[in-house]
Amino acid sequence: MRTDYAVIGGGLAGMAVAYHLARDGGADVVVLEQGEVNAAASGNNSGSFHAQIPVEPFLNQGEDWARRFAPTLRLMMAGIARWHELPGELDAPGMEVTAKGGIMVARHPAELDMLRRKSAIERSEGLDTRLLDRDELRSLAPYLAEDAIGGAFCPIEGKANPLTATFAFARAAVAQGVRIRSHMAATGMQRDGDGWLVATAGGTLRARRVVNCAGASAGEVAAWVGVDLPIEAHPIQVTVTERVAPLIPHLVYSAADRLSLKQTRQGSIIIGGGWPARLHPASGRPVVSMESLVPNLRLAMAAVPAVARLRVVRSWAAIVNGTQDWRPILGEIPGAAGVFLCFFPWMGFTAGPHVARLVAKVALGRSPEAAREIAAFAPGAA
């Protein structure tokens, strides 16, 4: 089997890259997915649009880290803007794209001071982040607990439905002629003249170029061409409650703890924040950890007291991809001409559609502007 482009990975990034390669470049594209489309992190995350610098690495790694990370905010802001274009472009109103803003809530003066320092770095990159005092916070979000003393509000943050977004891209890609091969894992790759031979469970695929969109497995794929990338895989978990009347219009974070919560269009409250799941000792698959579930729910009830009266419907676990520096890795892999990487750690759902379009343009060789936009995030860049 032959193709112009082989895309490894059938999640959000892979389907978006394939769509743009076919639509914008008229390329013949094959997507190789080891399991089912959207079955990994793309379909199992909580669907948040993040634009603010995350609290956990800010607290653990400091302001110098935040300044190195800060250019990533531009990709996240552009990613959120791109999300708003997609329901119309892909004819997919079921993506449920909304942005009513995100609030990082402080309960102690030290947390408010941290938000003040963090938001200054965010604003230096052009992100609209507004500090709120107690009265402003109460006016904006009266559902929050009385002990909240202030917060940081970012009006562009929001959410989409991760159960439908990747499939919208997949349908649009197929309409452009993309061939999706589910349950066809790529198992290796080697140079073949001016192209690449990709070994799969169903035989060998010869591709002129390859785009690695394998998420948590992207490091393994990069190793096939002799490149060692600092990509990690972390099991985390999410919980959803029964449906309730409109209660939480915003994406809510804690300024001190692992917590995020928001309400879906259907009325369920999604509770997360990156709490670790565990790996099943027999299957190795991620499963829910009670040691994480209980404190996560306690934090949710402390932040929004009305959550305490709701019943939990289910919790689930998935593998999320990450790096220690939280920066994306995007573009052509050094020493492996024709192999490209589209990898956005931790918050890939937010930036995924935008960076996928950029990487596709670079892989097509038709956009110096896209190449410049991702140059600072090239594999091996400092």
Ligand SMILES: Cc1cc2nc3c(=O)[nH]c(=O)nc-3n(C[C@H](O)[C@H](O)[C@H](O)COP(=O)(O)OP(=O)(O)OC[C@H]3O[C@@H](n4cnc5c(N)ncnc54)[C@H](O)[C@@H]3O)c2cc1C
Contents of the next structure:
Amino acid sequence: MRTDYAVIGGGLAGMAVAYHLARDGGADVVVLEQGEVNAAASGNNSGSFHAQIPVEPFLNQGEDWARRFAPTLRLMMAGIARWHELPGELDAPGMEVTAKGGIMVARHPAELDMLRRKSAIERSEGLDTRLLDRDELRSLAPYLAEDAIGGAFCPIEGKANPLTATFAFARAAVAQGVRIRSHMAATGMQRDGDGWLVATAGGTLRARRVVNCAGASAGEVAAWVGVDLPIEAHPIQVTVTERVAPLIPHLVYSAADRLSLKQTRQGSIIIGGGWPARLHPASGRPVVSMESLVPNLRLAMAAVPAVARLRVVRSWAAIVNGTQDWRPILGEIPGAAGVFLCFFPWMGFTAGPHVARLVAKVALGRSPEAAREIAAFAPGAA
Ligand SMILES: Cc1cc2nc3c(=O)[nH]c(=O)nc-3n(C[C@H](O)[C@H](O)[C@H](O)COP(=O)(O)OP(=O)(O)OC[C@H]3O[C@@H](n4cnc5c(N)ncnc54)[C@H](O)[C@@H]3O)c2cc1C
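For comparison with the form predicted on its own, please write out the form predicted together with the ligand.
Every component of the complex follows; first up is the chain already shown.
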């Protein structure tokens, strides 16, 4: 089999890259997916659009970390703007793109102080985050607990439906001629003249260019071309409640610990925030951890007391792609001309459609602007 571009991975990144390579560059594209499309992180996440600096690394790694991370916020802001274009462009109203804003809720003065310091860094990158006092918070979000003393509000934050988004890209990509090969793992790669030979479970694929969109496995794929990247895989979990009448329009966070909470268009409350799951000792698959479930739900009830009345319907676990510094890795791999990486850790649902378009433009070799936008995130960049 031959193609212009082999895309490894059929998650949000891979499908969006494939769509743009074909639509914007008229390229012949084959997507190799070892399992099913959208069956990994992209289809199992919480569907939040994050723009604020996350609390956990800010508390653990401090303000120097936050300043180094801060340029990433521009990709997240552009990512959210891109999401609003997608339902129309892909003819996919089922993506359920909504942005009513996100609130990080503080219950203690030290938390408010942390939000003040964090928000100053966010604003320096052009992100609109506003500190709210108790009265402002109550009038914006009367469903929050009475002991909330203030918060940080970011108007662009919101959500979309992870069960539909990647498939919308996949349908649009196929309409552009992209060939998707599910249950066909890439197993190795070697240079072949000015292109690459990709070994797959179904034979060898010759490609002029390769885009590595393998999510949590992107480090293993990069190792095939001799590059060691600091890519991590972490099992984390999410919980969903029964449906209730509209109650929570915002994305809600806690300034104290890991919490994200929002209500879907169907009425369920999705509770996450990145609490660790376990790996099943026999299968190695991610499974829900009770040690995480209880504190995660406790935080949710502390932020929004009405959640305590609801029945939990399901909790699930999946592997998130991570890096220690939370920065994405985007662009051509040094020493492996023609191999590109599209990797956005922890919050790759938010930024995925935007960074995929940038990486596709760079892989097509037609956009110096896109190359400049991702230069700071190049593989191997400090
Ligand atoms: C529980 C959970 C909650 C999350 N919540 C949010 C959130 O609310 N907001 C947010 O912005 N982000 C969130 N994320 C992160 C986000 O889901 C991911 O960063 C994003 O989906 C990564 O997309 P991807 O396409 O790069 O990776 P994936 O969706 O993991 O796709 C990678 C694909 O590559 C395939 N693959 C790997 N190796 C090979 C190979 N050798 N050959 C062929 N195929 C291969 C895999 O099978 C997989 O399908 C969450 C993640 C998890 C797990």
